[in-house]
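Next up is one chain by itself, shown in structure tokens, the form predicted alone.
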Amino acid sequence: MPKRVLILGGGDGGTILANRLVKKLPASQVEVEVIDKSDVHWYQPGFLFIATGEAEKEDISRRRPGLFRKGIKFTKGEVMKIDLDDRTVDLADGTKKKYDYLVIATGSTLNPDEIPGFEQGVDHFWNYEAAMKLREKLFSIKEGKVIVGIGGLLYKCPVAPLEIAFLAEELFRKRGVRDKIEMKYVSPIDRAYAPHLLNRVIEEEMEKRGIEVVTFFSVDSVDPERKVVNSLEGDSLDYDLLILTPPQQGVKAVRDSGIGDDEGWIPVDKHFLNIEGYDDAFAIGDATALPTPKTGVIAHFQAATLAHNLAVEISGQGTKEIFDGQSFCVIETGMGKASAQVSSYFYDVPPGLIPNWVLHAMKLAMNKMYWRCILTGMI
């Protein structure tokens, strides 16, 4: 009988894993089912370009059923409970799914209530609706104070607030209003970006663009009526437009099932990605508690490693591989240029790459390759 692999979540990690697994194994050896509450797949890095008017909905979204290889079953449904001991998953419609191997790729969910006033006073681009709302404001503001930075401390894509700061600044220049807009970037640490070497490049670029870096500013609350953002350190800043990373946590089903930590992040083996205490259940992507950035690139590499290892285990042929924490992230800095960060478990000093047009072109190319090559498992 073929082994039943159940994948919860049809984002980057879940889709790449499913497509790679059926490419490696015949139907006689494996059955793959992907469950997600939505039948629309969003290319999440594209929300940045939605906000700045450089992309539209049709550029960054596809119907999920059309993204899977032949032999993969897609089920639209909401996961309510995961029982790792019983090897079952309960859906909202009462269906109970059984599995031989489980992969949780449910990502994260926004938790704006963690910061009082966030939902009423802050803009962001972590989903399509929010990105469109921010776009309207970026194209309509003519003067005032714009603050960009880190709100929730654990969030998808560590470089996203840097990118929106640079691209918004560029947009204001193109609109001819930059000289009437004061820009600040707030960070809870002593610099704009954690990795020291790349931070030097980032802060040099911000200085060139007239973006003031405000350090040791840990967002505590927002007063949307007075348009003031307050920090845990006791400082306050006035704003006309406030763009912050929203607080995030693991999804409700994971938290309700008692699988993750207090915030719903799932503890897994950092090399083989199995959930602690289980050899038939795994987690990948943003859902994990691993000390890696929560990015699509990480989910991609994890999915590739896990697909290989599951194929080895199911077929009984080959040698398993380890996930080494590898990450490669291109950082948009505006003006048709980008920088990049490379890291893994074994080194944490990224190259301090001067922004250039080659990396910008690479990012644009990846946006196009995502649908045809990356999700299908070709690369």
Given for the second form:
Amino acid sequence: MPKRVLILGGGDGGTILANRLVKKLPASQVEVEVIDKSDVHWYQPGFLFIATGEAEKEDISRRRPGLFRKGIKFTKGEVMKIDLDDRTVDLADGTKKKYDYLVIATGSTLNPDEIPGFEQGVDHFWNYEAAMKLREKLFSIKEGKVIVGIGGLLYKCPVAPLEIAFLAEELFRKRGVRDKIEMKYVSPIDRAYAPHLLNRVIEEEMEKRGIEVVTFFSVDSVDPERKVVNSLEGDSLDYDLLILTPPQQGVKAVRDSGIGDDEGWIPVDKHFLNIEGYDDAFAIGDATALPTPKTGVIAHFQAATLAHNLAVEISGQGTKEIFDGQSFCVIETGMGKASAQVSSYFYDVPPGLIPNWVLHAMKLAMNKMYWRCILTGMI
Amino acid sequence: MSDVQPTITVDARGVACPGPLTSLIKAYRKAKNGDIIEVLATDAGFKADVEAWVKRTGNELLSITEEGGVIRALIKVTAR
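Right, the form predicted alone is done, so what does the form predicted in complex with the partner chain look like?
First the chain shown before, then all remaining chains and molecules of the complex.
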């Protein structure tokens, strides 16, 4: 009898895992089913380029069922409850799914209510609709104060607010309105970007581009009527356009099932990714409580490790590998250049790369390679 | 300071920069004046980060100690 692997979530983690698993094991050994509530897959790093007008919907989305290798079953359905002890998953339509191995790859969900006034007063680009709304504003603002930075403290893609700051600044130059727009970047810590080495490069670039860094500004609330953003530290800033990272949390099904911490992030073993206390249930990607960045790269590398380890476990052949926290994030700095952040569990001081055109070209290439090479499990 | 009992504990051991500080800020968001926040961290940069944060926010750093590679900061919330 083949072992039944049930994957909740068809984002990049879930899709890469499924495709790699059926590449490694024959149908006689494994049966893979992926459940997701939507049949559209978004390339989430592309939302940045939607906001800046450099990509369109068709560039960054695909029909989900077409992304799986032969032999993988895709079910469109909403997960309501996960019972790790009973090895069952309940869907909204009343279906109950059983499994031998479960992988939760449900990502995160936005939680704007954590910051009063966020919904009405803040723009962001963490989904398509928000990115399109932001695009309209970036292309229509003629003068005033633009504030970019960190709102919600735990959010997907640590470098995303830096990227939108640099790309918006470049866009304002191209539109000929830069000299009428004052730009600030707010950060809750004593510098713009946490890793010290790359922060020096980032702050130097911000100074060169006329973006003032406002430190120790932890966004506490937004007054959309008066267009003022307030910090926990007691400061307030006026804005005409406010672009902040939205607060995020684990998905409702995970929170309702009592699997995650108080924000719904799932505690897993940092190397083998099994949910604490279980050897047949795993979590990967943004859904975990690991201290790794919430990025597609992490989900990709975790999926690769877990696919290998599940294949070893099911086939009884080979040796398991560990996930080492490895991540490589390209950071668009505008003007045809990009920088990059490297991190892993083992770096005391994570290295960064000076902005250059090669990394920018790499990021653009990634937008294409994602569909053909990464999701399919080729690389 | 060992007799001071924390009212909130933030365990950020094993979390890289800026995780310990952002975890402290998250706890601070929900705290009230008089609370004692205890932060446990293993990131070497946390010591300097928390000292700068306390200075900037006007809260009180009761103690900061290090034992067995774990930094323990006790912060009295006074600026909420």
